[in-house]
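Take a look at this single chain in structure tokens; it is the form predicted on its own.
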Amino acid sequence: MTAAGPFLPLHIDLEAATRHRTALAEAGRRLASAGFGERMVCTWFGVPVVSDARHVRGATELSSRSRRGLGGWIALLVGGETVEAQRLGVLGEGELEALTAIGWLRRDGEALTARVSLVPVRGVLVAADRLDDRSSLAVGSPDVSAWNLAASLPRAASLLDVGTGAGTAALLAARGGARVVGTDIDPRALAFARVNALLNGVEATWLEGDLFCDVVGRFEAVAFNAPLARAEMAQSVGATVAPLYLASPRGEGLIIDFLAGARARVSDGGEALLHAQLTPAVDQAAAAAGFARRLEVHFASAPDGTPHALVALREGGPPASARVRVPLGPACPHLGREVIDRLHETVALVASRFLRPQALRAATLRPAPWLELTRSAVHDGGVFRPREVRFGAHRLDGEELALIESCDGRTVGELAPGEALLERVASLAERGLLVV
């Protein structure tokens, strides 16, 4: 067993995948039955998330690992390494012979090597690029903005997914009965994307073309995984050559057409989500978009202090708009749609507490689950003094720490009476420290 070598282009046969495709179908049932999914690849790796095990590399690390049945697969198709088919199982000749003629695998005698990487997300299975050579990134790798946006979505009975990539949230919505059309102006990536829906057995129409290209008809659901809107930002994580998925030469600009046509391509009543950095230039064009609604989750923010967002735009209700802060860490590994329906719900409540004052005080607000509350303190003279109290990224005073402990099952007319109170609850709602 050794490890894969570097990253080298690699050409994916759609007509061998077309003449396979039941074969195809039948691998990724097996390896979903044979328990191929994020649980196992965390424990093999000894991660938390599956997206920390893109960062787990070397035999050292790795020695005490099986390379036999499940965990031969995961060693092959997720670390990267040689294995012997022998060891593996679960799959029969036919299926190995499928993978290998779309140039998946590559088969000398009876060692096997992994042409891509292949991760279990959230339920679905999804191919792209290796990640081998450390020093530059390749078009669809595993990339964790695309598995946010994915666990992101709405229940909905359509989706548009612009730059659709992998087709990680393509196929995500597909596996749910979603009518899914994905796009995008890569034609390596939707080839990826193609053999995906093969390989999880479900139905979607691939576009390529530049963002809504010859996309008819509205959706519930609009999403876009967006590169990076400045590109220099592209090299200062060091890439040799910025791919497609990373930077695009138009920078913001592409993301603002997104936004100027996202409107026209949305049902009523439906919603549109953008993974994007939001740029000032980002942030007017989300304002002008024409939505009823715009959820800004921030969640890290880039060297120079540009957020990277989830931008949620909804259709429907009283016109809304806030800005939250939800810091990616142990708490909150990901985002998810729990995280984005709590919150639309929290701003449109408080959006609405001067033509329903009423509304407000009946509600009962929590504290969001997926934050930390942490407490720090400085050595002075001895002895440890109190510094600050933060919940989540934000910085707390005494009344907003005692009026969020006090969130534990009361109305919020309960917990503040008096008006100055309830416009301190109301400002902690805003900022997404409390939720409905």
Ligand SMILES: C[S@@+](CC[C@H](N)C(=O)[O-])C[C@H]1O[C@@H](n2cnc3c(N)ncnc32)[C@H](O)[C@@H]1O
Contents of the next structure:
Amino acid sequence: MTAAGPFLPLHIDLEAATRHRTALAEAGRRLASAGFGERMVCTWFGVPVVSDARHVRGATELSSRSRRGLGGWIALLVGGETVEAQRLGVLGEGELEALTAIGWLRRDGEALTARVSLVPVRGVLVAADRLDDRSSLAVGSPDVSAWNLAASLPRAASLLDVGTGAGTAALLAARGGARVVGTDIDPRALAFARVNALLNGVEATWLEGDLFCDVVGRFEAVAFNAPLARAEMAQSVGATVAPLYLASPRGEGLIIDFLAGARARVSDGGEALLHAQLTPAVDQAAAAAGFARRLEVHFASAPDGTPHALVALREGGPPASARVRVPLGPACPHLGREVIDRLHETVALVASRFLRPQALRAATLRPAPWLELTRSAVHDGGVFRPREVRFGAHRLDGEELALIESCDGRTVGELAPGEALLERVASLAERGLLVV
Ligand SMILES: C[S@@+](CC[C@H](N)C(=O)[O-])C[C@H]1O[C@@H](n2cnc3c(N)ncnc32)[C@H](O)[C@@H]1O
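Next up, the form predicted together with this ligand. The previous block was the form predicted on its own.
Next comes the full complex, this chain leading.
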């Protein structure tokens, strides 16, 4: 049965979706080949990254955008506008009927409205609740956390996506040919993931339950984009909006349980990726999770200072760990695989310097391309006086700035011939300012 009233939460009709699976896959294929992807969505909204689109809905400058063809689909599915069916094209009657039958589109004569948001992420289409739908139970469409995780997935033959939600990471890995298992405790989130798999024409196994529930075997990659960790916030959000998707009533305990179980699910040489708030207890659990290498990339902080981080835990190789700050901004709108791989490599190189000092001396380090160099000045006595220089979140002294600026392809040994200078370079690399 499909919920019809405007204030009833959308019922995701899996039976109808299965009945219409061919038309759904065709709808996904046709939308994608008409250009319904990140680039066109960004262009339509005038934003640099897709996840910004939700913030500009209703902006007046959008009124001049085309609502025909692809523009009409973007206005309908991303912007949440009502559009006229006859102006859309791209999909045939069969595909429109399938999207209406599963409750994603509502048709009133020629007027079409969407009850889901449909967002393209790196080549897959992800439908989830509309955040502007007052009845929504808020299975969220991909936000910056989903982007951070999805863009950072390793190239792996198998992925276990814990707390898969609408399935973003799982769909992407499946599209890349991986064997994929997605788990979630929320059956509604899983229903979205299942229909999204049909829409994208990919296969995955979906398991409903707590964390690793009925998962069997090991995976080259294990991912978890966790709900909010701090118990007070988790409960207050949970009581009013979305207990499971946004915030778990278990607070940080949920993430600690994930970390305790992750190692047993990761195959040799594999990686676990955790996107979470790093409370001290979560941080400790990450250090004790039994992985050789731990990289914590802090990209933002909660108002109380708790870091939001992507933690990459790797199996194999000599032990190494690092905490690196990569503030998100125009130079780095979200984290990605390049950031994780290059930082992992840098951290391992620097950690090995006592055993293999020649390896560090022979390496070529470069300023991290995802960080911005900013210089500020104060107006004082009629002139501007330099105040500080920052690279990313780090304030640099004169020597550090000179070292960073002189990374022009020379080896570390050439750049920093003496021990003291070498240690300064190592410290810049440990903080992720210089990378291999
Ligand atoms: C922040 S959302 C992430 C969703 C999706 N992976 C993404 O990146 O967009 C957290 C997800 O964890 C799920 N979750 C919460 N508690 C869980 C539990 N105990 N076991 C498994 N999943 C859980 C929620 O239902 C939700 O889908």
